[in-house]
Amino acid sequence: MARKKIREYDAKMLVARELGLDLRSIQITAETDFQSLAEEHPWLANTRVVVKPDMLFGKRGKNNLVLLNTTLADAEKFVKERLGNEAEISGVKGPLTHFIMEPFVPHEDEYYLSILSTREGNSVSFSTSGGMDVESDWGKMKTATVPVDALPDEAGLMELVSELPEDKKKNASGFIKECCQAFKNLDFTLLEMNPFTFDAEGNPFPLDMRVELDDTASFKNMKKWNGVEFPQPFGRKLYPEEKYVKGLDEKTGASLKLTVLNPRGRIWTMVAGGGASVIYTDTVADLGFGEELGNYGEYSGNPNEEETYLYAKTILDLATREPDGRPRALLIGGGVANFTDVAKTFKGIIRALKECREKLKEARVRIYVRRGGPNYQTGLELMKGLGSELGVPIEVYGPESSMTRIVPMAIDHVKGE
């Protein structure tokens, strides 16, 4: 499971649609025409608004980046003074490119709610003291762990909201239960509302929301997620290779992903499958070599030979760059595929390996392969014969070996200097 953050605007749209809430949020970018907003959203004519950056960072209020209870004209001025400008948040600098604007809801009480996926189950936390100072009132937080395939029972819900006045307990407990159901239905890994309140009619209204999705569930949630974007973390710029692979991914029905973690790393991965990519990354980190991991990514969804070749060539170019005499390792790994033709994808990888033969030698790369699935025997045989042809050490394993067996082998090679 890979937790991916999404913008607050997208988070609110997903939750509103799932729970039937009337959340009238507007996303603002450099392309937004403020003059036409009132025509597109008639409620703006007589509603005061809140506006703030929507850039995957918190503490916006403490950084004076939230304008409350204001007019559309003042909101426009606030945004235009900041849009495109660089901000520094917790030591990270980056341009402000996205804002969110929504109705201002007069309120006195602010509550905190979070649902977090953990190894033990879904951790549900609620506090009667939400907002910017939630951490100073952490003692008011109540938490319950719920099995991933269940919802909180009535007793558990009542315990979570036990500090609320009697007239608010029913609404709050019902809302928490609905959020837990949405959490399951949409494959969230985190849903945090800090704070949420109730409007004048007693309807729940999340004032601030943070959501992370399990991106390995994207194959079954495309319609539910409505094409949601996974933006880069604030302040992070894409490497040219990441942009290139992103372009490949957008042109195919398969999945091609690349994140450069350390361009000078000595352990690189070319992994089939999103779940497998997480397992390999975690294993390298668990064995103490996370800082040497060059990349995170995956190819899956049965890419054709040409797509796999272009993806592999990009990884190999990164993995062999600026050789310094120290050994490096490449993990060509994956689980047992359901429908990806292993032999076909391996042919694309082999093409790339042949083209990078001299670079692989200069960078002292040793290759470790583990794979299973349709035509895996043919694919592994092709890999076995390639080592002597290239003059590059290649160790090959099939599904009879555990998926992560090749990781300590690669680390031992890198440690050997």
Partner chain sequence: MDARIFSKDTQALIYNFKANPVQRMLDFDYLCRRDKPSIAALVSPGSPGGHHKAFFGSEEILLPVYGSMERASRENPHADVMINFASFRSAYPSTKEALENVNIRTVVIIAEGVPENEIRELTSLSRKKGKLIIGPATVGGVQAGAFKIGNTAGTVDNIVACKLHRPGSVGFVSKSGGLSNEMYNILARTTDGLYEGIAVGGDAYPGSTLLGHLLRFEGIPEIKMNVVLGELGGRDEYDIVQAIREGKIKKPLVAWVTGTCASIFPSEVQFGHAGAKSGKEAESARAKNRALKEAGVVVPDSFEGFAKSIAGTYQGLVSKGVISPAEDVEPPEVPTDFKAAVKQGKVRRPSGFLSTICDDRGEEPTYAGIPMSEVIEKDYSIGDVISLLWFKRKLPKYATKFIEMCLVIAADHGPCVSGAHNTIVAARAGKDLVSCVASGMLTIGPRFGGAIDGAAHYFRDACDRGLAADEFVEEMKKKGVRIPGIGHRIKSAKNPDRRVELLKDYAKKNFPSTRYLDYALEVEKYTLQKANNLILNVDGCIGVLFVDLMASSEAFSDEEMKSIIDIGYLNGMFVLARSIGLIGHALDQKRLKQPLYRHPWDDVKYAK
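What about the form predicted together with its partner chain, after the form predicted alone?
Chain alone follows, minus partners and molecules.
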């Protein structure tokens, strides 16, 4: 949902297609065969290239991960030495799986351009001093806010490029305007070129590019985005359970989310609602038990019984894994719903609880329920009845108790032996 980072390769392809630029970027992964690359892209034989990881992290130059002005053979060697190996970027570790290779464009000037979606409009920044040191030369940065439904006007553009020599102004301002148009047409929320330059023929060439897309606009951009991938942040490997829930989520109009925080955690949550789920997680952390929290997750938007069942089963499976004799807690929480039928959503959860009865006992899981909203009385009664039926302790609270009241109870339970 909302803003998603995409790979530099995809970003360049999108912009190149929209602006009619010839960028010739090549994506390299474990599947890439360098032999056939040379055949597919004959220009590689007599053009020097740049190669670098394409994994949503920055500071590649500072981390010695960019090979500039090199041959295809050396680029291949560089990639093969690193592909699949773990790298550490700003404290986050992960394997390198994607690289981008493109023609090396000799240049002297490095410019900075960014367009950022803000509440007031699109904030356009340009600096004649781009590249690694853009931050140290912040004074040269010119920024203008362009209304959402407009493009920058001539005066505004001239102000942005005022630091450029006269002969370069027209070219640069034209390019900035085109980028603003592309930004709007392609539903970008961020476009950053740090740096870009002009090649020998005077064509703009982004040396480095970052793009974030507004994925809620995907229904308008099926063709234009052309199957663009939304990768996980660098170093964030999805657990199989997370992948599974992601799959469930994509198939339904409802919302089902799961992030595993600590597979060995002893407090697990199954909370209804995007807002409430954050508060439950907050409260566990605020009470000093963040490291015991197994997961973050939420279900909302009226999932049907089957979806709720599959979601609940996934969490129960995680929560009851490798019993160690020490007590665990499951929070089935939620606020006072506006319109969700509480009894109905509990049905799927109850089915999952029944199936996991033995595992729950083995893992010494105690269940805490708190919920309100339409038909909550029936829902809570169902839960109460279930406790005695399963022989699993279930404590049940309604809107008369505060939403997070069950959190300290769960913590007390897992503190005991």
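Positions refer to the first chain, counted from 1. What you see is a predicted model; the values in this text were computed from it and never measured. Under this definition, the rigid core comprises the largest set of C-alpha atoms superposing within 1.5 Å between the forms.
Asks: Fitting the rigid core first, would the Cα of Asn304 be found 2 Å or more away between the two forms?
Replies: Superposed on the core, Asn304 moves its C-alpha 2 Å or more between the two forms.
Asks: Using a rigid core alignment, state whether the CA of Ile115 is displaced by 2 Å or more between the two forms.
Replies: Comparing forms between the two forms, the Ile115 CA shifts below 2 Å.
Asks: Treating the chain as two rigid parts, state the angle between the two forms by which the smaller one turns with respect to the larger, in whole degrees.
Replies: Rotation between the two rigid parts between the two forms amounts to 36 degrees.
Asks: Cα shift of Thr259 between the two forms after core superposition, in Å?
Replies: So the C-alpha of this residue moves 5.4 Å.
Asks: Once both forms sit on the same core, give the Cα displacement of Ile406 between the two forms in angstrom.
Replies: Looking at the C-alpha of Ile406 between the two forms, the offset is 17.9 Å.
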